[in-house]
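Take a look at this one chain, the form predicted alone, written out in C-alpha cells.
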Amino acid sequence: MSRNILLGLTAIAILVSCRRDPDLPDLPGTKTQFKATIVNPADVFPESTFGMPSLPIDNPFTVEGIYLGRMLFYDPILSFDSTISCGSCHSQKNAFADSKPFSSGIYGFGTTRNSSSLINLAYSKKFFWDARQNSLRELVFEPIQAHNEMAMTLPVLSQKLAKIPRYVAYFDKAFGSQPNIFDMSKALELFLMTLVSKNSRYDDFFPGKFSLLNNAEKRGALLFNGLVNFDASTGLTSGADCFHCHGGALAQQNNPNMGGIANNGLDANFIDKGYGGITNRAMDRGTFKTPTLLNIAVSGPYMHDGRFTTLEQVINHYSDNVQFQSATLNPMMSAHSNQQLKLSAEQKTDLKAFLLTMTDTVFLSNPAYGNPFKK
C-alpha cells in the first residue's frame, strides 16, 4: 500500500471516529450498586402456546438487561459512522423485517440478502438465512462488524459504549460492569428473545378453532394443513402441504432436519447457494432456513432474495412454479408426483385469507419493542 493512500485511510478512520454521535435523549438512572430485576420467563413465553424454549443459563432475564438491549438495538452508535443500528433494518411494523428487498449499510452500501423477520427467535435452532449461527449472542456480532452493514470494530464500540453516561449506568444495572461487548452481546440476546408475537387470531385458531374463521379461512386452514391429493376429474389438489414446513403453533419448522432448512424450488441454478455456501456440501446448495409466516401481511418482501412483493407472488410460485428439477429440491415437494399444484383462484384466495389471520396487531404495536430514543 503506498503512503499517500495510507495516509488517505488514516485521516478518513481519524475523521469519523471523531464524527459525533447523534444528539439522544439520555435515559433515567443513575449509577448504582448492582442488583438487576428478575423477570420471570413465563411472563415472557406463552408455554401453553409454544412451550417454554431452551433458554441459556448464563444470561437470566431481567428488567434492566432487555431494556439495555433494547436501547443498544436502535442506537445507530453501533455503527461506524453513527448512522445505522439495528432497527434500521428491523422496523418493528414491519416485524422487525424491513420493507426493501436488501437493506442499506453505511455510505449507501447493500446487503445482498432480505433482512428477515425477527419473531419468537427464542425457538430457534438456527439462525441467518444461511443458518450459519447457532445462537443469538454470536449473530449480534455479525452485522455490527460487515463491512457493508455497520462496519464497527469492537475495540472502538467498546470505547464509544464507555464514554455515554446511560450505558455506564444501564451495564452497571444489569451486569454490574463497565460497558463492554460480551456484556452488550447478552443485552441484546435479552432483547431479541422478548419479541414474541402471541396475539394472532392465528394463535387463537391453533390446532383448529374452526369456529372463529370466517368461511374463506376456514377453506384456506384446510387447505395449508393439507395434503396434496390430486382429484382424477378437476386435476385440482384438496391440500397445498404447507403445514411440513410452515406448521405448528411458530408457523415454522425449526428443526433443520424435517424442512428447517430447506430448497423450496425457487431455482434450478442457484446463484446463492445458501447453507451449502457455509457447509460446501452439493446436497445443501440452494437451501435456506425457513422463516416464520407469523406476520406475513406485514413482512416483506419475501424469500431470501426479497423476489416476491407480495403474498399473491408467494402463494402463485407455490401453485404453479416450482422448479422441479432443482438438484436438491426438499424431498416433500418433490413427493407431490413433480406436478404443479395449480390451484383455482378461490383456492388461492382462500389460502391469503388464512395467512392474514396470522398478523399480530398487539406485537406490531407494542410500545416494550418500540424506539426508546423516541418520545
Given for the second form:
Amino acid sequence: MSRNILLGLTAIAILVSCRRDPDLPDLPGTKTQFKATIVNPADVFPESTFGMPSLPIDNPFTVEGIYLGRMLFYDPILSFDSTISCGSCHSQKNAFADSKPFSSGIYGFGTTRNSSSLINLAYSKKFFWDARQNSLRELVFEPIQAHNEMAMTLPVLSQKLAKIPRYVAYFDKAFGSQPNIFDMSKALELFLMTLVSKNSRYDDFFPGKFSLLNNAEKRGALLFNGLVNFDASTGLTSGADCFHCHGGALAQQNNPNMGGIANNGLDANFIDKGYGGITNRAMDRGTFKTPTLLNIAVSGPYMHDGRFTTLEQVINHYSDNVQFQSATLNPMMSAHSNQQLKLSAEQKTDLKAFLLTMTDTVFLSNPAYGNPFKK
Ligand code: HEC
Ligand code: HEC
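For comparison with the form predicted alone, kindly provide the form predicted together with heme C (HEC).
Starting with the chain above, the whole complex follows.
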C-alpha cells in the first residue's frame, strides 16, 4: 500500500472516531462552549531569558484555569481529612519547598524525602528526586493518593469537589465542566507551570555581566563556572565546577545524561537508591534529580533527605567531603581527579555570596502565587 493511501486511511479513521454521537452526554471538559480567557504563554515565560518551554497542547493557559489550580493547590479538602494542602509542604516563602527535612502529611505521617522546591517546572521533563515522573498532570495524583501525604481516593475527591459551589462555578468557567479529577489535574498543571522565577540578580548577571556583581560575588561566579584546576604552587583550585550540573539560566541541567540526574558524592552506601530504585540498574543507584539552585538561600534544608541545614554545610561537602569510593559517582565529580577541592575559607565565602545572588524576592512574594483563601 502506498504511503498516501495509508495516510488517507488514517485520516478517515480519525474523522470517524471523532464524530460524536448526539445522544451521548457531554464528557467532562468537552463542552463546545469555551468561556475561559486565554493567556499568552509569552506573558508567562520569559523567552529572552529561558526560551519557550514545550507546553502541553491540550491544556491552554487561561486566567480561570490558573486560578482554579491555585485554589486547589492551597485547599486542604484535597486530603482525606481536609487538613493538608499542597501548600502545607510547599510554602512560597521557601521557594515552595518545606523548611523541615521531612514534611508532615496526614495523621502526622512523615515524608521519606525532602520536599522539592517548585521553580520553573515547565522547563523540567523529569520530576521527583528519583526522576520517576514525566508529567506534572499525572504527578499531582501521587501526593493526593499517597497514604503519608494526603491519603485521598479519587472518587471521594470528585464527590467532595462537586459539593463546593466555588468549584462548581470555577470548573465551569475554566473547562466548561462539572468538578472532575481530570480537569483538576489540568488546572494544577497550569498553576504549577506559572511558578516562574526570573527576577534574581543571577538572572541579570547570566551569562556574564560581571559588572553587576560585587567583588566577592565575582570571585564566587568564577569558582562556580570554572573548571577544577589546581595551582601547583598554592595547591588551591581556581574553579569548583558547579555549572556542569547547576549551570545555565535555569541554574539546573535538565538533560539526564549531562548531569541532570547524578550522584554528587554524598554517600558511598546508599540508603535511598534514588533513580536506581526506579530503573533497577546498578549504574543509576544513588543518583538523584539535580535541583535548580535558584532561590537556594531560602529552600533549605538541602539534598533529597534534607541532611544539610546550611549552605556552608553544602559547600563543605563539595569542598572536603566528596565520597570518591561511591560506585556511581558522576564523572563530573571525579573531574576533581579524586582530590578534594579543599577550598579556602575565603573561596567558600565567595561561592556562598554568588549562590545568594540567586534569590528572587519577586518570585517569593508574588501575590499571584499566594494562598487565595488568605486575605
Ligand atoms: C506531605 C507533604 C507534601 C504534600 C501534601 C505535597 N507534596 Fe509535593 N512533594 C513533597 C515531597 C517530599 C516531594 C519529593 C518527593 C520525592 O522526590 O519522592 C515533593 C515533590 C513534588 C514535586 C516535584 C518537583 C520537582 O522538581 O521534581 C511537585 C511538582 C510537587 N511535589 C507538587 C505537589 C502538588 C501539586 C501537591 C498537591 C496536590 C503536592 N506536591 C503535595 C511533599 C509534599
Ligand atoms: C555532577 C553533578 C553536580 C555537580 C558538579 C554539582 N552538583 Fe550540586 N547537586 C547535584 C545533585 C544530583 C544534587 C542532589 C543530590 C541529592 O539530593 O542526593 C545536588 C544538590 C545541590 C544542592 C542542594 C539543592 C537542594 O535543593 O537541596 C546545592 C546547594 C548544590 N548542589 C550546590 C552545588 C555547588 C555549589 C556545586 C559546585 C561546588 C555543585 N552543586 C556541583 C549535582 C551536582
